[in-house]
Each structure stands twice: as structure tokens, then as C-alpha cells.
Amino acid sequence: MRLLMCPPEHFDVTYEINPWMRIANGPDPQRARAQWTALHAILAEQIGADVALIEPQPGLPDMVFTANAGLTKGDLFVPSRFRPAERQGEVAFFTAWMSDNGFQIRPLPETIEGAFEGEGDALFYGDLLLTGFGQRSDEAACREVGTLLGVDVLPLCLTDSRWYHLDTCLIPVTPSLLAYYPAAFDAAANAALEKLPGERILLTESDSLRFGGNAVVAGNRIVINSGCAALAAALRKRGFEVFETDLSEFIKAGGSAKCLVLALEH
């Protein structure tokens, strides 16, 4: 399992674009630096993930969340497009870094309107690219992305402005089995996801507000965050290894495990 993280000298809450973020009470930068030195040490050391780093930047706080970098299937990477001013500046720096470890760049079309955030909105589903829009993501973007990557897509529209991203609301634990919650989408997305195949775990609220739909998967092993007592017990029951983690600095700023985590494989 090939993974890219960003330390997070630069982290903070310097501004405000999703409901989590609060200038007013912003990250401790020792505590997130311990918690996120825990979860590199997860991947790295107890899971055995091969864990790149790309060079933090000042300026760019949100460059740690490196799912949001773009999407990743073979060699290729399609960057993302981001919808805020204050996340565009990270384009340039995955993409170079992309680039010099081989991975051949697909941007999206300039006659392709709107925004797509990376691997925030996009998870592969065993060969079917599930994708979130309506937040911060685009269905006309994240559709071109399908064609780009030569995958099929199922557009997932996301209608509480808590749970921006996909990521943070839904996990394909396996190709036959999906943990998601269901009140982050809208009915359409519901029936599209209860259409699937295989078994689906249906996260509590109070699990979703503590981010436990945001976990890396690593075969039979999950990383989350600490706290989410419903999911992990579902996951345990399942045989899966589930690492508990405290990422409470980086929900401050909308993250968890999985927005710390950008896959290099697919």
C-alpha cells in the first residue's frame, strides 16, 4: 500500500471554508504534530504502508489534508480543481510531485465547468468510482474525471454542508462492503447506495460528527478516529483490525484519518 502524506508544519485555521473551521479556536500545533507523527507511525511501522512525504508549504494550511490532492488509478493523476481561492495555491506542488514520481498528469478539460476536490469526493467502490457533489465538488467535473481514468461513475449528491466532502461520510470497506451515513446524502443517493451489491455498515450520527466516515483501509485494517464506539465494534464483529487514533486537532480544521491520507495506488 502506497501512501502520500504532508507533515503539518504549516496546519492552522487561518480561515474558514467548511463548517469545522473556526479561526477563533484553531489547532494546538504540538498536540496536531503528535497526532499526526501517531498516525504516520500506524501506516508506517503497525500496518507496513509505504508512506511518501511531499515538502509542506507556508501559506498553504490545509496542504496536510493530501486526499484532496487529486485521484490516482495506475500511473495516471488527475489533479484537483479546488472551489476555494484558498486551497487552489496546492494544485501546483502535488502535481509537480506527481509528476517527478511518475505518474502521468491528467488535468481536467478547461471545457469542463466546475470543481473536483481529489479523493475528498472520489473512492473507488472495487472497479465503480463512487463520487460526492453538491458541497464542494461538481457531477460535471467528477463525470469527466470517470472518462479521464476510463472508470465508471456513480455521482452521490451531499446535502449537509457537515459532511463536505465523501470522504468524511462514507468508506468502501471492501468491494462488498460499505460503511456509510445515510443523512449526509440526499434520497436519490440513498437509493443509489441501497442498490448496491454487498453489506453495509449505517454509521450513527454520533459516530459521523467524530469523523468515523473518514478512515483509511488497509485491507483488514481500518484507521479512525478515536471515540467512534458503533463503527469500530461493527468493523470488530466483521474481523477487521480497527487502530483507534486521536485526530481531534485536525477536525478542527474538517479532517481525520482518511483526509491525512492520499492513495498512490489503485
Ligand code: ARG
Contents of the next structure:
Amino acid sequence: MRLLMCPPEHFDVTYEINPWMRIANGPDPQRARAQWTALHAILAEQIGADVALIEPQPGLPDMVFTANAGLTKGDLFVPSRFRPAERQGEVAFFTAWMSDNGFQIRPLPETIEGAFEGEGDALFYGDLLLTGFGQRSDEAACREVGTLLGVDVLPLCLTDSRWYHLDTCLIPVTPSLLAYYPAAFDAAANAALEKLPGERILLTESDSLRFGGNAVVAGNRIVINSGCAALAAALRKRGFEVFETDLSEFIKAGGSAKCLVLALEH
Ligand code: ARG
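Beyond the form predicted on its own, can we have the form predicted together with arginine?
Below: every chain and molecule of the assembly, starting with the one above.
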């Protein structure tokens, strides 16, 4: 498994673009560095993932959340088009890194309007690309990403600003096991999710508030924020090895384990 992470050198809360961010409640830099290093060690050492790093940039405090760089499929990469101006400066750095590392860049055409925030709002469930829209990404842009990458897309409307990216409230655990928080989606999305094949784990509100719905999956091993008791138990019951690691400082910016990682292989 190949992943991209960005060290938290410049991570901070200097603006507020989601309900979790409070400039007055910024992260502790040392604790953030220790938490990021622990997550990196779980992925690179315990799980054995091949973790590449991109150089962090001053003035881009959310660049640590590499899931929002864009979306890969094979050697194709669709760069994000961020909704908040505060994050738009990240695109050039991520795109240059992906291009230098062998990806063919497939930008959204200018004729397609709207935002697309990468793997934050686009997760593969088997071959189907589940996308989140209505908060940070737009439906038309999500559909166009499917066309650019040659995959089928199921757009799901997110209705609660606390779960503003799909990866904050949905985990495709395997191609036949989906975990999600129903209250984060509208009725049509819930109906569509219920129709998908496979088994479902419905996340509790308290686990969702601790970013339980934001997990890195590597085969039968899963990494989540600590303290998501019901989800950890449901996964362990099904034979998964669950790594719980404290990511409190990143939750102050509205992100947890999955947000800190971009998959370089699909
Ligand atoms: N502060 C960041 C933002 O609001 C957090 C991004 C979290 N990333 C994610 N993939 N959900 O853009």
C-alpha cells in the first residue's frame, strides 16, 4: 500500500472553514507532531505501508491533510479544486509532487463548475466511487471526476456541516462492508446507501463526533482516532485489527486519521 503524508511543521488553525476550527482553540504544535509521528509509525512500521512524504509549506496549515490533494486511479490523478480560498494554494504543490512521481494529471475542465476536494469527498467501495457533495464538493464536479477516471460514481448529499467531507462519516471497509453515520446524509443518500450490496455498520453519534468515520483501511487492519468504542468493537467482532491512536490536535482542525493520508494506489 502506497500513501502520501505531509509532516505537520506548519499545521495550525489560522482560519475557520469548518465548524471544528476555532482560531482561539489552536493545536499544540508538539503534541500535534507527536500524534502525527505515531500515526506515521503505525502505517509505515506496524502495517508496513510505503509512506511517501511531501514537503510542508509555510502559510498552508491544512496541507497536512493530504487526503484533500486529489484522487488517483491507476496512474491518473485529478487534482482538487478547493472551495475555500485558504486551501487553494496547496494545489500547485500537490500537483507538482504527483507529476514528479509519475502520475498523469487530469484536471477538471474549466467548463465544469464547482469544487472537488479529492479523497476527502471520494472513496472507492469496490469499483464504485462514492462521492460526497453539498458541503465542500459539488455534484457536477464529482460526476466529472468519474468520467475523467473512467469509473462509476454514486453522489451522496451531505447535510450536516460537522461532517463536511465524505471521509468524515463513511468508511468503505471492504468491497462488502460499509461503515457510515446515517445522520450525516440526506434521505436520498441514505436510500442509495441502503441499496448497496454488502453488510453495514452504522456509526453512533458519539463515535462520529470523535471522527470514527475517518479511518485508514489496510486489508484487515484499520487505524482510527482513539475512543471510538462501538466502532472498534464492531470491527474487532468481524476479525479486523484496530489501531486506535490519539489525534486530538488534528480534530481541532476538523480532521483525523484518514484526512492525513492520500492513497497513491487504487
Ligand atoms: N481544516 C481542513 C479543512 O477544513 C480539514 C480537512 C480534513 N480533511 C478531510 N479529508 N476530511 O479543509
